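Below sits a lone chain in structure tokens, taken as the form predicted on its own.
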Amino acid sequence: MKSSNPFWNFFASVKLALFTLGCIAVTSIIGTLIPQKEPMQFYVNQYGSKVATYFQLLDFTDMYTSWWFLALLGLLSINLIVCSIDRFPITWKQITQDNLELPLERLEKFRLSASFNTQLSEQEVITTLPNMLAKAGWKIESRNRDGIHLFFGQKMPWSRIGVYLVHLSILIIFTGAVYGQLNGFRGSMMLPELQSSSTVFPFQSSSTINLGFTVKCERFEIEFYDNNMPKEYRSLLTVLEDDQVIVQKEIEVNTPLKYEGITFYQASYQPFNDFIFTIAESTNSPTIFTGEFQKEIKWLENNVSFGIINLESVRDQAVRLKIWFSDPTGEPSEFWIDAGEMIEFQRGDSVYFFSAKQRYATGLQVAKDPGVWIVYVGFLLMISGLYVAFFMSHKRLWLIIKNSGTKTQIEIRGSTNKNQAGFTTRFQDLATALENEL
């Protein structure tokens, strides 16, 4: 609908859109080929000081939050709402206007028409056609104008505001972006085996921020490849609220630890000079130690001393350990552990349960993201926009009843805002069936 302000024109405006759109997606590229919110130096080592200036000026490192990318969806999403509330009046008038009052004349120069006699009576053809109709699904209404009854059904006149969905997605989609940007965050923990935190330090910030709850790595496992490469690594983490445990899970990559809206993202690790040692005498819980390579580890409460005198590794892997043990029952003894492992020995009459390991830290990638609900909902309302838009269509009849002497004249006339083709296939099919039967 043209409006006499070019203000308003403008920004209802298809060519904005169009225009909008293009940047947006030429923009996006750029967030593709440069990496995103990594340090100056980065960006200087990768590309030289000159151009890594030029991009931090022009906010190429962080181009999703920049003012211009942010301007450009504002503008996109301005355009989206004079769009719809300048072409939605007519959509409405279509949707709810009154078909039976359509003038003859303009039923007449409809392409999709038929036409054809019966020996029924006009009041025998006005009993049957509903009943005939609503079997084929269509909701009948009639009224006698001038003489002439005329009949009138329609399906799916709400599939006229598909496209309204669609920029309303848009609109909600956009809304749960800026929310989680503005109310959410993105960091890391390190986390080493045994130890706990509840801070998080959020990329490109010097400050923290306070999770209001504790996690703790209970536990870090790794496995590798025969060549030493990383295969596959996890965690045992341990959420804790005033030193209770809420929740435990083992994570790995694509299987995170969600808690309180914040996702935790099995992300990266790092080997640790010390060790982690588990003893247990008999069937007694055991006890957790922590260590230094060559350095004397006592349990004081079994007169006991242990500690590790040689290892094997591969890269900064310890694989293999000699352990150094000493009792009250004798000499120490000394022998060779695989990492990891749990070995049953007697010493005099007791019957010990030993493993160690490397100890690691955990490195996990934290975020929150309040407003990511909002994003799926508006996901969802555009899949169905979008399928409302392209794969259903109003459909109209109207069929009008003259009497003509000894017969009753019927004539059919139809309508389609889309799929010309296929209405036109199933309009002759259900003139061709009410033909034969009346």
Given for the second form:
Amino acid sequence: MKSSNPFWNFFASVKLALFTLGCIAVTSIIGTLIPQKEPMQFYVNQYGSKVATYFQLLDFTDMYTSWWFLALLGLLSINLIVCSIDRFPITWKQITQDNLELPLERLEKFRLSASFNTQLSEQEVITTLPNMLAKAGWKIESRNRDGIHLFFGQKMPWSRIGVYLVHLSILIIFTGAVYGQLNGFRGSMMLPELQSSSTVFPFQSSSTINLGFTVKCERFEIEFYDNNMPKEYRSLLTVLEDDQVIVQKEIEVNTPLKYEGITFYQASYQPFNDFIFTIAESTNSPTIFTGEFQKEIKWLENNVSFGIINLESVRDQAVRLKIWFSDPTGEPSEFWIDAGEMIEFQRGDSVYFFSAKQRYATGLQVAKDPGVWIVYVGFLLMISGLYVAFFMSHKRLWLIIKNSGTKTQIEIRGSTNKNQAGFTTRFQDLATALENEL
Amino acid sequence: MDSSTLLGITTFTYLFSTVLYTIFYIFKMDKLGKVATWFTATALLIQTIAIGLRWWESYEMGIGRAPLTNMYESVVFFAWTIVALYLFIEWKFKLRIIGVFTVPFAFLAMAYASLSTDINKSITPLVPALQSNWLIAHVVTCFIGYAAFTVAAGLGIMYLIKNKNASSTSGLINSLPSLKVIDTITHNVMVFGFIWLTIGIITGAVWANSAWGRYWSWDPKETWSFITWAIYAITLHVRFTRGWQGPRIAWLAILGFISVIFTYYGVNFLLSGLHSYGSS
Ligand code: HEM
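With the form predicted on its own in hand, show me what the form predicted in complex with its partner chain looks like.
Okay, now the whole complex, with that chain kicking things off.
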């Protein structure tokens, strides 16, 4: 539907789309050559102060959120919207039109044609044809007009929507991205074991965000392969509201914790210098202490003292600890234990359960992105739209039945909006089959 | 026999395939063409077994992971996909000559994987971020796309050779498929590649989101995959809406391929990006 408004036509044009997409592709190279989001001093050292000033002026130091890059994305969106509004009415007409009403001259123009005569009467042809075509998968309608009998069948007219689904999916993805950006945040938390916090430090600002609930790190573990590569980082997290445990989950890289639209990802860790001790006497519930290397810790209610007097480390992890342990039953004892292992031992009449491990802080990446589901819907739509656009086609078939004296003439016309070669073969096969059978 | 030996053998079988296809083409030995096809299919089978074996070996080593997660393994899978796709095209279009222009890419990929000192061939365990099924889906789909674009570039070269010597009566030029046929197959292969690259980028985004809470961060690898995607999107549009065909599409197929190689190789080794996964 060509509008006479040049402004409209400009925004509806595919030329603009090619230009914009090309610009986005070419300019996005900049950010792969110049490191992004570094402090100004970095650019001055790297490129000299003059170049650095130009970089900053042109937003090359954070180009993917610069006004001109966002403007290009915006232009692409406007282009898509206008182009779709411009073209959709035609497509809609092609999908819904009454194909039995097309003027005969229009039918003449379709590229695929075949015709043959048969001895059968017109009436016989009209009664047998629909069944034969149904066998080939064509649902047929028919109408008498202009002294002829016209049959029409089509396959997948709605596949013409495919392109619009793809274009719409891009808009949906952009919408999700913008919505998530405006209503979400990204930041980090460093939580020492046994401690809790409700504060997130956002990446992009110096203020802090209050979660409205508390997250506690109960435990952090790191596992290594034999060759010293990290195998898994794991944190046991608890979500607390008003000191009530709401959720508890063990998170790993790739399996985060989600609560109230906020996701906690295992991102890093930090070893501390102090240690966590768990100690219990016989079947009483355990008590937890924290304390430093070579410092005496007192468990007053049981009159017990203990501490770590030596340790063995692998990487930055204490793996074996030498414990010094004393209670009123006699001489203090010294023994080695594996970090984190719960041991049981007897002194006098008392049985103790004891474990010790180095303390860590777990590094969490915290993100709230309420737009991500919109983006995922866009992803699904894009894949299905591409499938429809590339692999499905709108195929149409007309059969014109004319009585020419003793014979009946059958003229066939076909059209497809895609995969011409494939449909040509099928069209010809169908025509041959009909000719042989009639 | 272990998987490395078997993959080493594959390198030579693809070299030999290339030689067979070339002799078949230059000397018009039709019987040899069949031999080339069967030989290539056997080589693909050997490579398939080698990849399977590598998978099994990783379980034996107590690592247990799909053989798709470092540079070496992805290049091997890339070669595998090129040959699989080529054999499918040969079967579908009955055009053996395409082998001359595509199988060499599989050989080059394997030769690079086996001989380069840049890449580590041992089966190493995965750091935590890489332990994800989304990663497997991401690698497989991207490489199907890349392989398709490689075949499209081979066809593009074939097109340009034929086009340049259009008036030539030389047998070598004449026995190439007609320009129209090459153009159509190039387009179909690019469409196929575009869909897979799209799925590849999407699964990559989903993976990034599950590991770091961010589906797109414009790191150099992501950005270059986007640039590649845009080049093919532009190619499709100029064809559908501006009627471009023939030599221009052939050039775009080659340009796209260069972008693929840069996305895949250049970003890891030439740019100092963060996305160093899969670079060792
Ligand atoms: C990056 C973004 C884009 C993608 C991924 C995309 C995707 C596609 C695809 C896959 C087709 C093929 C349709 C077919 O098989 O016939 C197509 C066609 C088309 N696209 Fe886009 N497109 C994009 C941007 C745009 C923009 C911004 C415009 C705005 C003018 C546009 C206009 C068109 C038109 C007019 C067609 C032809 C429709 C037809 O054949 O009837 N595209 N697009």
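Computed from a predicted structure; not experimentally measured. Positions refer to the first chain, counted from 1. By rigid core we mean the largest C-alpha set that fits within 1.5 Å across both forms.
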Asp349 C-alpha relocation of at least 2 Å between the two forms, rigid core basis: no
Using a superposition on the rigid core, decide whether the Cα position of Phe110 changes by 2 angstroms or more between the two forms. yes
